[in-house]
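Just one chain follows, in the form predicted on its own, and it is written as structure tokens.
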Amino acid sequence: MSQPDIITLNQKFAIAGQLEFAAEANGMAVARIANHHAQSTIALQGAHILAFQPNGEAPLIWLSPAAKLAPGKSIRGGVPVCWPWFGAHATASGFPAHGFARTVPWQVTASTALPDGSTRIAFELPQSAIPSAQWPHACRVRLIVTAGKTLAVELITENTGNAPFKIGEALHTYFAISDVDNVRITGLEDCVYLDKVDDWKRKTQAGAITITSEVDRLYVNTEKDCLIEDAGLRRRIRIAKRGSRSTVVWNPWIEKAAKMGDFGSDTGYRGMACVESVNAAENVVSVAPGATHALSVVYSTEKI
């Protein structure tokens, strides 16, 4: 984005002392966001969360040191916003995994300093850049950004044609963990997956989750909450959701992430775990004309 706009950006929606707009040194815009709670980068390609890390606290959020910013290009790490459908697309194999939303430009139609401290940051999806071929549905996308204390995120589906149509989605999020071997996960004790390094088989998850090789595992009809209990941070990662019926759990390890070569060190795959708020496989969402879907996450952490 060129420097004019990063000027019309500030001039419209800067706080000051809160949320100021800036170019990287690529050129790819970004909001940041500074208040007496935490810190927090959002691209505004994909609406992108970068970072967000409590003031006095390890950061929540883990960006690869290797993730490329470039226009157009996934970002490894953050929260990318998977939309209008989560994984391969379902027929077409030549559409981009994931969807499109991640790697267009978003524009910021809002932005507000709260009362307790928080500052929120509003994007929509323009219809410019939803390629019809791949998505030929009438529908208004939003993303709701709130910094503060815990980082709240929203993505609100409307749909604005005559015709119902269904998505999958995700908030694909990478969390900063002090070591996997340090870490286990909690909150979907019991529930059925779908296991994509098994072959998609289907299984049942007996106690906590722990990540010991790679991890690549769809949870079904599961609205729980899910708990990141880190002993290397003394911390816990609480990932309360809404509008939520699926859950990832994702970790590549060792030879799928050399293969991705942009995890910054042969063992940076070590400091992050994904854990996912998705509608997916018999979860995905039907939206009626006229209807609003929202899917709404918010993290927070926790001594321990």
Contents of the next structure:
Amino acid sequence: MSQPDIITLNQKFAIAGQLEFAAEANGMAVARIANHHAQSTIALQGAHILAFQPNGEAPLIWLSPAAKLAPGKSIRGGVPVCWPWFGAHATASGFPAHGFARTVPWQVTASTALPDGSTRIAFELPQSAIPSAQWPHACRVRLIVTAGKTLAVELITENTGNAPFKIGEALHTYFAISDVDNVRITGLEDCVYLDKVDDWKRKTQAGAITITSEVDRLYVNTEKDCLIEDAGLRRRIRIAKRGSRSTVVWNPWIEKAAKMGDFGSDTGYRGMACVESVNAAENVVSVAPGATHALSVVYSTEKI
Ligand code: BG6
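Target state, the form predicted in complex with ligand BG6; input state, the form predicted on its own:
Everything in the complex follows now, all chains and molecules, and the chain you saw is the first one.
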């Protein structure tokens, strides 16, 4: 994005002492929030949250030090917005994994300073960024981010056309953790999941999840809060969601991370865990003409 665009964004949406827009060294436009509660950075490409850190605490979000912040490329870490499908497209193998929304520029449409000191910024996926060959449906898609003591993210899909359509979607959040050995993930006990690393077999979760090898699981029919207990950071991350019936837990482990090439170092995978709020597989969402569907998540931390 060129400099005048940053100037215009600041004229329209900056909030003194809370929100400003800037171009990163590589030219990528970002919104920077620094308020009484937290610091956050959001790229306009993909409306992708790159950082969120409550003041006085460790970062909540993991961003790979080797993330490619380049036009049209997906970013390793942060909160990728996967839309309008999750994972591989059901029928077209040439379509991008996790949909196109995460790699196209979004527009900022509003910013608000809230009475409690939080900062809200609203993004919209412009019609011109939607490849009609991949998505021939009329819709309005928004992402609303509220950075305060907690991080709240809402992905809203409105069907503005005359026929229903189905979407898969995710807030594919990468959490910063002290080390994979120190964490357990709870909230998915007894849930059914599709195990991608075991030929998509359908299994049932027994107890808490620990990460001791590659984990890539799509839990279905679950709306419960998930918790990441991190003994190393002595904190618990709470993921409280609405409008999401699937949860994906992912850590690529050694070989996959090495193959991906954007994890930073040989041990980069140890500092992250994805717990994604999703609608996929049997939980894809049908949106009727004129209807709106919202997937919203609140991320918070507690000391343990
Ligand atoms: C997860 C999937 O949601 O995303 C994994 O379950 C995938 O299978 C991972 O590897 C990362 O995807 P990508 O496209 O960002 O490399």
